[in-house]
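The chain that follows stands alone, in the form predicted alone, written as structure tokens.
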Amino acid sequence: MRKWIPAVLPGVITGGFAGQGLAAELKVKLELPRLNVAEYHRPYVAVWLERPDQSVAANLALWYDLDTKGAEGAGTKWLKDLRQWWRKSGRDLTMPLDGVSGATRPAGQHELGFAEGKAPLGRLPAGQYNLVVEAAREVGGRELVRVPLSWPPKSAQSARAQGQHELGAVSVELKP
């Protein structure tokens, strides 16, 4: 009577986790270029998904100075320089955003990964979106790049855009 348990147990275990690998994935690669300027400050960066009406569907990443303290507040004082993100979402949020806020990053390539059903991506309704990356730098410039995408992906897809000053290449990979 006990012999059936070892034979059935692997099937029960794999069947129980079969749905775990089916969540769609969104991977973002973005480049912060190394700038040859006299006074360089790491840029503040916001990454979000916007709907066709340009409203925010999900805030995915926000890199800013988390450690600075002062009378005017922490590094949040400069979040307003991320103008598009600030107008659409930032001014209504309480910082730091759990699972979204992070420290500024140095020049170079950076990768972000998100899975359907998990924060901060959550469950997006099917439709067209733009992945938006905005960077602003103290004593520097500001730049915004949009990469259109369709969610959920029916097959593996990739798209990319190229920044000119504060951002380098931005690419998106989608997996069903």
Given for the second form:
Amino acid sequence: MRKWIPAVLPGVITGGFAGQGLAAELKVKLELPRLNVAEYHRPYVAVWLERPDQSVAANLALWYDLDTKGAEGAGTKWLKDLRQWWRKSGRDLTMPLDGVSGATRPAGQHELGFAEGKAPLGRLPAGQYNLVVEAAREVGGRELVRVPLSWPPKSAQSARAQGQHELGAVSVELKP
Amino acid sequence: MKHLARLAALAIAATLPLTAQAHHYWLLPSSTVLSSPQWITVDAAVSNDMFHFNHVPLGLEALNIVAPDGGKVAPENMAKGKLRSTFDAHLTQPGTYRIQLVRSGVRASWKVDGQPKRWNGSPEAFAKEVPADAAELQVGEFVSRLETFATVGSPSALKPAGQGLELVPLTHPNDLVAGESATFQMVVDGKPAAGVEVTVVRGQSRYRNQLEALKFTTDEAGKFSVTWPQPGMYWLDADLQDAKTSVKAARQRMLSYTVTLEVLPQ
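In place of the form predicted alone, the structure of the form predicted in complex with its partner chain is requested.
Okay, now the whole complex, with that chain kicking things off.
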């Protein structure tokens, strides 16, 4: 299990990149709602950036059961339930994803930070993207939320979307 | 496989339109899209309603599970109940598995003292076992292919066998999503088959009043496209007759192709 590191990038590192100043930042806040159900399992969650044609531009986070053994086999067994992520990206990858995979998380607010030029965001061509959050819960439901954004940001911006079942509020903050 | 053979025989003997078969035969896999090596279980039956066990089990003598690398996977826990057959398969390699029942041979019927006699077997056995001068002798050949697919990880390519009627998936059969269009090609002995009628029926037919079958006809290149109206397990079937027989006494060859496809929600 690897702890999520809010990636506020020191300017020193990006300073070397062809005259670029501070790296642009992408912050994601997402809420996993507290659900009053008889049997609760932490959801599997994938966070990624997609291009307008819905192809995956960057995998940002993947929370799943990292066990490689167990009564039900490896935790990867249920990755397919993150249906869209699995089809568009997951099935072509080898788990765990370095710097992207992490253990499942409890209900509540979670913050993720990414910086341009640094894994897993990397350097993306300027353009329109959607930040996509997909959550699937064992014996529960599945939900996908999209937040449109343009990258790199020219000014500080924020956008949000609201999940209805498996996701609460998803907000994105951009800093140039 | 008796029932498959019987269906084929009835269709030939009665020379009914082939779509008039009363029962449907099918395979029903527990999963088709897998994210890690695991077991799947498959039911096989002949029934009236799609994917409901309400008639007879399907014989599994001709069962064949082809792994992504072309090797064979042995089915396990094979069992035949009163209403369905079932087996498990351990899928350990990444890629697409083809689970199929392929039958081919000769079917004959004739009369001895006014009583009907039926026979089926290989072309070689036909020459030995069926009297050429039998009364009201009717002979037909058949190739029937029943299949379904399951993929571990990323889908891999599927090649046709080149015998009988087959579906060549131009859209991968384990990459089907409701609302999207999928394109397939029908081939006979490996060559594009134009003008083939294809019927597509969504499962759970028991819970609606009409079968809501979708009908397609293949174009000159043998192709057709399906836009899946909603998620679910779908039964796709095509039947065809031609005269490419290997036994002289047979006038017709009956070809049938049936596949179960899973369509996932968006």
